[in-house]
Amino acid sequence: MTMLDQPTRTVPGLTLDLTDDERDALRELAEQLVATPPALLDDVGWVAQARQASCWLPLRLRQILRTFRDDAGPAGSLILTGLPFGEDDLPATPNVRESVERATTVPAVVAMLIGLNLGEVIAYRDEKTGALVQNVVPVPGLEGTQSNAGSVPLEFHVENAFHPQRPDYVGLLCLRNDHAKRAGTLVTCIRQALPLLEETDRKVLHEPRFITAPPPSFHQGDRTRPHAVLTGSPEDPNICLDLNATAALDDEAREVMARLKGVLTDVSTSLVLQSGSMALIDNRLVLHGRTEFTPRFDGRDRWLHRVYVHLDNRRSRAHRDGSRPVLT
């Protein structure tokens, strides 16, 4: 078996391949929710029903999600394979700006169920019109952009690093990979990079000597106040960095950030997701990016569903309208 035959490359992280019985049970659950009125992913009432239904995910899937939530491990990621759909089940890959999912489909419902079992699925009003399930697809004219609509290499970044309520987790569900089946989601974890950093560099990274601008997908948003790249425990810190949008405020910090980029690149891994696989990334520990691929805009291009997950909806209450999961 070649690497291209496998759902992902082997990585030192958590993995689960669903059995046929688990796949059938998950598909049955997803199909029930596809038919549940009003069959709209962003409807608060539908989300409440999906949240309850997430308790009926196959046992091993619930167990590994709970394990991942407790500790994301050295790689900070969880790879799920054998999810209940394949390329033959899919319509053409969208290729328009701001592409999102509103109506219930089996893949979109699977993404919601997994996200809701892990925590609370959220979105941002100024990104992709606040949709809970967003499409990551190449768009004509945007191939060269540092965005989810591009197809050039995407720099390592923490998702929405500029936002004070950035996601705790990012879920990337692969509906189809690129034509060559080689496009990868690059991931790199601070837990693997930290031992390779000098103590003096770690100290600088813990100081508020960096600022970060919003990504191209946000229509509004100010750059951050000066912030540290590493926060929390010196032995096991969180990281907040977007190599395309974070700038150092002085020469020393700029040199340290360049060395950090080199180390993060050295320990990075490419997750070559294929149809029916999903990567869950701890957004507090892991930066992710994208390898280059060539879109054809023929309806068979790379297509991912993206969901954001918060562990605690209460902490973002001031940023949300009532019980709605969309943040300002």
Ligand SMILES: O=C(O)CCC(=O)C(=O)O
Given for the second form:
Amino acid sequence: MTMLDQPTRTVPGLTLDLTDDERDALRELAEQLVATPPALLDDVGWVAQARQASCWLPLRLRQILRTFRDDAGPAGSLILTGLPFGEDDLPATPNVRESVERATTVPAVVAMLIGLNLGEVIAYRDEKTGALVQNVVPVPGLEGTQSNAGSVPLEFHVENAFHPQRPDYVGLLCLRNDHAKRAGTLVTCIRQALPLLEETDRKVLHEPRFITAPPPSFHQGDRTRPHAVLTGSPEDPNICLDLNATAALDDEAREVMARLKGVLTDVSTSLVLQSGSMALIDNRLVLHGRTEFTPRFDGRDRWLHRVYVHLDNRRSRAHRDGSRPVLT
Ligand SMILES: O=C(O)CCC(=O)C(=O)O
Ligand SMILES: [Fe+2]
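Output block for the form predicted in complex with the named molecule, input the form predicted alone:
Starting with the chain above, the whole complex follows.
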């Protein structure tokens, strides 16, 4: 791994670069699951076996996931590099709408194993057909949209900010970056932004003076009731905001939101993920977006797998059918 392959971050954050031995062990574990019947990522029985197998991830990987779960650190994200696949092993990048993975492949299984060790991998029935592993790929005709199928700059957002059961973490595993190898997932953490906000602005952000609509990826879903952008500890709050979908309900709140946007942009950083790396983002602390890039639709475009992780399966029980991980 050269320095060029390492995603850059201005705030020190959690990272792990797998050794050759760890990479080999992870490949072997993933290959066993690729071959485990019925070899379908969304099959409840297969997921149960993958959950068990996630206890056999390399020790240092389990340790850093455990540390990250305790506290996501000042950057609110964890970057893993040296995962066991490379660009040359991959088929063409898909370029259809609502693209998802169904069959077990090494990269999809690696995303599931890591997600299942961090918590429970979940999905939403009304988004991307409820698939647990979703593709983030540019789609012809959607270039200009504020969605993960677009290629214009994507505004900062908490994932599914409108949803009462939004993910605790978002995992983005990079199969290939864009042709220029420069496209980045932008991240910005409230822990960095908070000290730059005036006390009076923080107070407004803790009040229910904002409303958030579902993102375009959702086929149905209601706007939230008025909610606060910051919740919990005043010194270390959670943040819930989508700069494309959250509206302030009064003029003062609108001005505060504009100042918050400026601060979040100032402390943001680009995670330029290359093939074989994965970012895990704490969705309670971090907003993410994406830089622009130029897709060519030639099978070699940027391609990420996305997984969502919940920490508490009981919390979402009323939205799920038995042991199924898909929220209605
Ligand atoms: O393309 C990216 O890096 C992130 C896109 C995004 O926001 C998402 O897939 O949730
Ligand atoms: Fe997103």
